[in-house]
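Only one chain is included here, represented as structure tokens and corresponding to the form predicted alone.
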Amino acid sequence: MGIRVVNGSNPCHAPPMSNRENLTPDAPWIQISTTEADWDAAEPSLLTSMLSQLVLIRTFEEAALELAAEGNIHGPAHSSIGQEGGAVGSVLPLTSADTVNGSHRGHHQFVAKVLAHVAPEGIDPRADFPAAVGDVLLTTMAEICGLDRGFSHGRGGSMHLQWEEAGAIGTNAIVGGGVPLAAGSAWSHKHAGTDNVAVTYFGDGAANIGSTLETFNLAAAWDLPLCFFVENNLYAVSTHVSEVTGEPRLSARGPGFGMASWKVDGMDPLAVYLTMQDALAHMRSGKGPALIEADVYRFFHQNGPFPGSAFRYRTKEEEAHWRSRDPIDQVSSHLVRRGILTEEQVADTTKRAKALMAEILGELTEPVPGGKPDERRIKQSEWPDPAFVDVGVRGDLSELEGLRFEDEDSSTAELAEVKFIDAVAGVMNRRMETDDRIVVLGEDIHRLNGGTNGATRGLKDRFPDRILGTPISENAFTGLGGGMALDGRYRPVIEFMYADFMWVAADQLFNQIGKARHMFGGDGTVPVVLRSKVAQGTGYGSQHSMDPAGVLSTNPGWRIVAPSTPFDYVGLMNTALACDDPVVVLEHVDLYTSTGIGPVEDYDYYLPVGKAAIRRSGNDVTIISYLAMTQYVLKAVEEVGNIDAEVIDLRWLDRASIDWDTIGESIRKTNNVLIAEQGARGTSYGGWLADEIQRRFFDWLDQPVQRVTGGEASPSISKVLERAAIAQDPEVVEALRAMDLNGTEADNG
């Protein structure tokens, strides 16, 4: 007899039945709201300083779309009225020493950030606003609308506000951007040794952004006290959370990094301020991150004084429901219920609040001359002087002087032939035997015996706490590095494999780190050093192969080393690491095996910021490069044989650190330049430097300054098509050759 066959299934073999098991993160996840209990239990003396926190937030913002509207706020005015509740709740369990930083849309967090400061004991609604209260919250909107008195003179206004002082260290205005930033403040508290923690602010936008996600895992990973709080206000600008997200929650995403995670009633500041308590016992007992969903709604639009209705993406109902759970009405009312305010009582709080606001305002502006009687502007005294404009790009460097300079024709160190590679291992583990500020972190560098390339040999077994290999998530530990800086109580060395990551970190590198001296005001230090390297002719193709020289001199705050000799990379990464600005040190591979004159032992030498080296003297035509193209071109010089050439060998590449003396003395003498180098010619270093020299040198020139680049396209993987793209010594020997240098122009291609 025959098998039957159902359906086209065996019934003699039936599939089999596989085990399924729902999983559950090991992470807690909790959703807090309170009761009228616990109103009842809470601090009397909590609840009136929520208040007086709640009222002032409320009409200072107020206050500051007023001058929005009449013009007198230059740029933009993100009013987080109605979102106060979440600010004030998360705020009040901090300490001074618990730092915060926050998004765009951060003038809550940092009033309540401060006035916690200033007022650390409390503000009694009942009485008059403390002296410090009012000149704080002077300072704040005169930094909002962009003058000298404000906390960076200015240069921040509403959506860059600072005082490191009060712990509150920079909210930022691209979205995401100040997350990674906060783990390095978190990261400084922990190794520190001290319980303090870090509050990063943002929203549901920012929940979305991958330097938010890379630092979720990261600080999971390193179990960081950082504080991820979400303000949930259901729209990154007019795009709704649940159009963007298939799990709106946004604390789910907490468990799934292995964080513990809250989700709370951001317009009831009592359940996010016992929120909070949560998560800082959580944080402060080790036991790494936390984030807290707040479900918080602001009443205005995006930016200015209208409701989102008005612009049609949120309905007037949805609006008139949040504005009916008012977090102000919320605490007012349970103080009313308990006898500890009278109605009477909660309404003078908001006079005397709207008059203190009214007080400031009348100290920042006066009125327009032959305006209308209500018709005011910002007092033209209160501006800062536009002087100041470049002022504090950089600093002074006066953090250098004392420090021992020399060069190799003058050095006092017992010098020999040695490895570059020997060089750039043996002076990092001299300076972080010497500082033990120093941290050092990037991919894969504590394995391998030093990293990819034995730059940081020996290094984890002499310093593991100070050697952190981190996850392959450039934004986020960069950004990381950067917050360390900010913080001051450490100097970061960042290394990126290949240079052509910095575009993954470019937000960190040009946004953050870069602009961040300069942007709160000019005086704060940013002492962070980044080793990138430089891989052309390795095989490694379009995505690994670029110089960044060019597009690293083209923005602002950054200084450039390029060292080409194992004696220069220990003077200029021992400077590079003393100085307070951000440096990059750019490390060519093909000097990694080289071998030059390097110090045998001595490790504690400096070169000088802004001194060049002459490799070769001549009176024909000054040769500007760096890097390994320097050894090249000096090759080249060799093989031409008839041209008495000059070689300058920058080392420094930043606008601010050019040895214009040695190069114009140079000229002065050959009247011809050209500059090599090896990388693209779109994103060339070359272009600006030759701008400049013929702007700053043009009757000293016999023809226009001749220029050896690569090509335009990115090194390719083939050996052949990546040396056709990329510059070495036979092209130098050919653009000399087809120089004039009798004074005649040559087409050199």
Contents of the next structure:
Amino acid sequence: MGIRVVNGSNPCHAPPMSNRENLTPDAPWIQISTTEADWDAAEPSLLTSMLSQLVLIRTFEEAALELAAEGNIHGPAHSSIGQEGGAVGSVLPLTSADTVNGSHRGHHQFVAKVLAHVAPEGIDPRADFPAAVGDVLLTTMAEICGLDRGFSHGRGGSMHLQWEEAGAIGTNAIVGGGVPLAAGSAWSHKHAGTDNVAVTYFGDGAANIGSTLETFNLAAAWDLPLCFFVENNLYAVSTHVSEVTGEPRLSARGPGFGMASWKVDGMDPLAVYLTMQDALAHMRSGKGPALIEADVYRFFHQNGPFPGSAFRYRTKEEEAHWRSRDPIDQVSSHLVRRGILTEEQVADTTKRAKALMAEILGELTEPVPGGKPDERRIKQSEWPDPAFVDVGVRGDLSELEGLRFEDEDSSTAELAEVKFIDAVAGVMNRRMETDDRIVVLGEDIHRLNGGTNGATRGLKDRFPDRILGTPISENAFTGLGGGMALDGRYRPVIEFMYADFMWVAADQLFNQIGKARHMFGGDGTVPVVLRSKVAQGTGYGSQHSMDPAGVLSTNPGWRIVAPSTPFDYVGLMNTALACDDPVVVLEHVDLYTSTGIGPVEDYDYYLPVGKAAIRRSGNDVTIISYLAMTQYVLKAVEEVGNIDAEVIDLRWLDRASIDWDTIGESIRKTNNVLIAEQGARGTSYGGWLADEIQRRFFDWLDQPVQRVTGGEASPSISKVLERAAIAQDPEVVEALRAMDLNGTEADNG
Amino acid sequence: MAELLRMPEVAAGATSAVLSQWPIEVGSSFSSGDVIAIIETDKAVVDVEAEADGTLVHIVATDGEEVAIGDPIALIAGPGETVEDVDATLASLGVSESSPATPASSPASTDTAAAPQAASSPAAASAPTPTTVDETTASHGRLFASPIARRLAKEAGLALAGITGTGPGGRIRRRDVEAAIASGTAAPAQSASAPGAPTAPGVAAEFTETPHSRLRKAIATRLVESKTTAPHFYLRGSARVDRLMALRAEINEGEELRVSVNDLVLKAVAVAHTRVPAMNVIWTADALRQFSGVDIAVAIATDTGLVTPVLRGVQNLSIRQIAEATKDFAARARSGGLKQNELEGGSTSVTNLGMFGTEDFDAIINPPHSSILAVGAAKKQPVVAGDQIEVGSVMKVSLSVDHRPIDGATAAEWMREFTALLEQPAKILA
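Could I see the form predicted in complex with its partner chain next, after the form predicted alone?
Let us now look at the entire complex, which starts with that chain.
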């Protein structure tokens, strides 16, 4: 070789004498298949239970498809017919305390889990099905049809099946969306000192999405007892797995994340059962998560009663091959072979299951008046009351009753001028000290003496196992927090280093956390606090400088607080932590370094939900603001001098918590409104508020509701451009003067 | 040397008046005594006469614009004098706005100038120059007012049409309504509901609304003020007027100028006031004002409403002079030609509905008067003369009296004198 390496190695051409070594992942990757000996060794009651579950699930789904074909199911009904082996084999070794969630194709897993819950000793296929079995199947079918007697009063339907008592914590219509939530459940199992596990079911399609991959990493990093159960049915709708990934053996991904992984034939329920036993032993002994890939096949298309071949993305031959490996046939043949059941008994099991389903459909439907013979419709009495539409979007706040509510003017605490950031760290120290349920998670919060701003100072030393420094994966750790909140044993506090990261975690914030309570029936609790830093003016540029209030307020499930003083921070954070609804606490980095009135050592008072603060009383104009903009507004009012402005610091920004009493009283007095905020116009907060004000107080307005916002574009890093993009006191001064208010010089003279 | 022509104070205490019309064009010259502006107040249309010869250089107030007393309405200069830079001259005289400057002969362009500075335009918000709404509303039929302004006006019973807006595009704002309430200049709003009339159940009567005229508003304001501030009491009297009628016939015989019964009544009132001077007073805030002469207002109905020009020194006027004056008043009242000063003063009024056959009625005192005499028709009826009943002409009168300056006995004494005069009419002429 004529190349002479002068300094260091040549990255492109390895020297001929270099050593090469094949590396292997540390985590095992194992394929399990059964032998006849396994079938012979299996307990008869295990095999009969498998058959009962397989047949009940199959006939249940056939009944659902029947209703769908009649137009009696609104929306999709994704059947899993053909895939039951994976669900039954993996659920049977679980207890009711183990939790499962799943995807849009989740009937089989859900039914398996609730059947195992109501019949923990198994279901004998020879005997009449227990009443409880009929009851849960009826309730499940009602939910799939969108009916009031369903688990979620018909709000969830086919894709959002939840029965927490059975450990079925909710299936999910966002591909991969439920995976981080299951991690929250797993974290709770582990932190509570149990050996319970969480299982999250998803398909091959979800194996490529960020939520899933981020959660692989997070669960492995934290050794969470979480089973990622991939039902690889080869097709994401019509796209074959080999088209969308370089390694279609999806379990190959586990070792790359340091996660023990198994591959198993999912059409063989016993093989799945044995695999799950191994995985459970691994997880229950604290060794971290497991990945199981079960190869399965759905006999029908994505949804509806037609096979995939009807849509030409797969062949009839392929379908016939997989149908020949039907899990029901496999289990029945071994039962008959071993003389446990006769063929007649197997056939009778199916017959009785079909009769049960007919009974269930009869309970929910009635003949169409004047319709054709056999034409049926949902019984009118089964539908939910349309008035139920918005019930339970958020809680009734009864959990806050009896708390020590105090405002600054009525405070019994010793108050002084304190640093804002000390109030932030102080109240969290105090709450974590009095409430073991509080867990804080976010990036770098455990280092740097309290994270990047000192907000979590001192917490890691005092509460090492409740301060969780996360990987940079907002969607996963936000979802993990959401999963904790839905689980209910812990009250997570999630920190976003910058508000703009909201978009990265948008699925978890909005589709999952924000909607969960309502979607699952309106009576659950979701006690999660999101501390979102707002960093306008720090020079971090276009992707780190947004005010998220406007976007957050579009989602009705979230409450939003915006503390502008140390006193308010403590009281609002305490209320947020005590509230059973999701609450965002906006924290402006400008305020961190500010000082203001706050408690010297009393961190135990609460500010009431929905109470704004009047920072200045006046008669000429009502200026509505929040967070760091409040101080700029007060400064602007002083500068203008001759306008007697009333300045309202909203504190609570969401539609449900906003203080209409204070706003209304002020507007009736001043008849003029200016809404002032710092952030960019497009994502700004005040639009909905202006709309609401003009409708509520039209007859009291003396001019259109005026607004101050930042510019159209997101703030740039260049200092002058950044300043020009955000609104501060000069912009408020200009707006006030343009309003041509009564307090002009002429009038004052 | 150019100078400003300012809105004159045509009525005591008025704060503003409307520039009704410019009879001469911008740039034209005028002579002393020429009418160079026509101004309208609540009560009258007043000609503003030039004090000296000159030229109308520029107008500041446009037709129909309400202008505060003392504010500039035009720039005038000496005869033949021209002004190169109107804006600079106006500025040097302290008038900052370079406003309409359009000749009165092209009112359409005034609309353009005063057209709403589109409320949606950001420029309007940043440059909120007050503009008047009158022309805009008059020509477009659309009144801009903020919601709270509408609400306050409704609560105060005021019509928005009479209020000048100072907001963007002439929008009426809260302060404008408050100013109108404070000054009492705006007119009461017409009630939208049809009073009294029975209607089919559930179907409200249809109605049309006619915007109040300035005169109608003035009448309303003054009468409300009277009824709410002057405590009225009423005396009724009647007199046999056969001799009065005979006297009138005798006076009119062969004369072109006809003397009315009312002219005789006016004279009788003047005599009665002379005999009972305690009636010839008015109430003012701080003092009782006693008049030496008798000035009497005559109520004259016109198509647009009631006007009350004042006859001066009636005690010294002959019947013929009274007749001439009232006829002149009536003619000019109907043509809108009464002068402001002819509408002011007096201590009492006479209102007569006898020509309509009304027998008797009570009237509301016309401020600042202390009384008003309501005169009914002279009607033949049985009267007791001695112990006999005979047919006689009887006139019934009702005197409304302000109890603040006048007590009942004084009024009763007056009524006795007055009815006696009617029955012995020669004494009226004495």
